[in-house]
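First, one chain by itself in structure tokens, the form predicted alone.
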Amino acid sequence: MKHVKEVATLTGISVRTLHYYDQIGLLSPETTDNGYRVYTEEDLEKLQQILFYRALDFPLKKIKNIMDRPDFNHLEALYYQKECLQQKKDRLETIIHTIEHTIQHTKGEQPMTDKEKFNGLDFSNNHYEQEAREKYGEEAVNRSSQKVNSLSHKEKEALNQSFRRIYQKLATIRHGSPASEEAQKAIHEWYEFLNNNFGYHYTLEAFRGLGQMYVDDPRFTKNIDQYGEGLALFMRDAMNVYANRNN
């Protein structure tokens, strides 16, 4: 049995965090009689569990989510929290070798082909699929992931770039009023392009919460502000301007 404070030392996590796992129901160890919360070994290996869904990028809702369904299994989460970090670990390694690369290229070292440039930053691997079944449904995510695949490479590159050039576009103006006409019309662009190459068309509704997604999920704004920071929030506020204007 160890005391809240002794966990903290031990995991690095605060004391007021553990304080909020207990209040959303995500981590409840017993309580003394004096009010002291110990924590059992149980407590440990689920809190372990929580940290290994936390560097996957779980948001908490969703982890507590996971592991409150009486069909969960530690051990079989264990296989999958491994695998999941080993793809996680190998993407990572290839987008650091991509740096190594363009830095060298930089400095007029080594040639670089364009391809060479974005390998690892493939927009085609839906990192996100599962949320997106469960939020849009399958008929939609399937119909989306058999457009994409049928593409060619070439196909698939050229939406790759279509991709980028939207959100570089959208990074350069994410600190002016979402409601401008520029924004507007460069939101408009990301609609279209969302529905004329996925195979599923977005009701203005399903758009606005794509938008609330990028906010709510930590993996999306991570994702998606890596073109500037706040462009999550940006695109978020754009998009509902935008399904509102047009509803």
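How about the form predicted in complex with a further copy of the same chain, since we already have the form predicted alone?
Excluded here are partners and other molecules; the one chain stands alone.
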């Protein structure tokens, strides 16, 4: 049971920050009768998690979302964080290389294109990719892939067929309106399919987010558009409408 100051000096963050985290409900310790905050071991653990995420430049809101989820798993998170930090380290390495290259270039020893001059400095790329994934259900995706891996070959085949069937149906109608009855029926099927087969229930908001990811994450876009160009966009719109209507 530690008071704010103690926690602050232990962790190197400010008292104000602890207050703030309490205020936004990110880390709300119990209080004693006199109103003083007291942090348990568990709170410290949670704070550690928060700081790991913050080291990855996650916005606090997202941290809160992640940690508020009922299926949040401490150990999983640690592994995930470690991997992300490795990636961040790699990015720094890239920047360092760019600097070295620039030094050579400045000394006149090496040519350098404009593009090369900004290698690794692009924040948006890496950021969005990770954010989109985490925000919109990476955990669900991970979980689902685990589940899928435990199936037999036959069962996998059946699942794949269902996937294809739904995608193909959507592809055939993708030039129409995403709000049409036809489209909404197909999307409903999609929603049911996801909820029934991967041990995870998508809320309508998560479903909407998933659709957004199809457009945001180029990997998903590419994947989906194999069934028909523009399908990812169409699905996002249709899923959006679906989420609105059934709300």
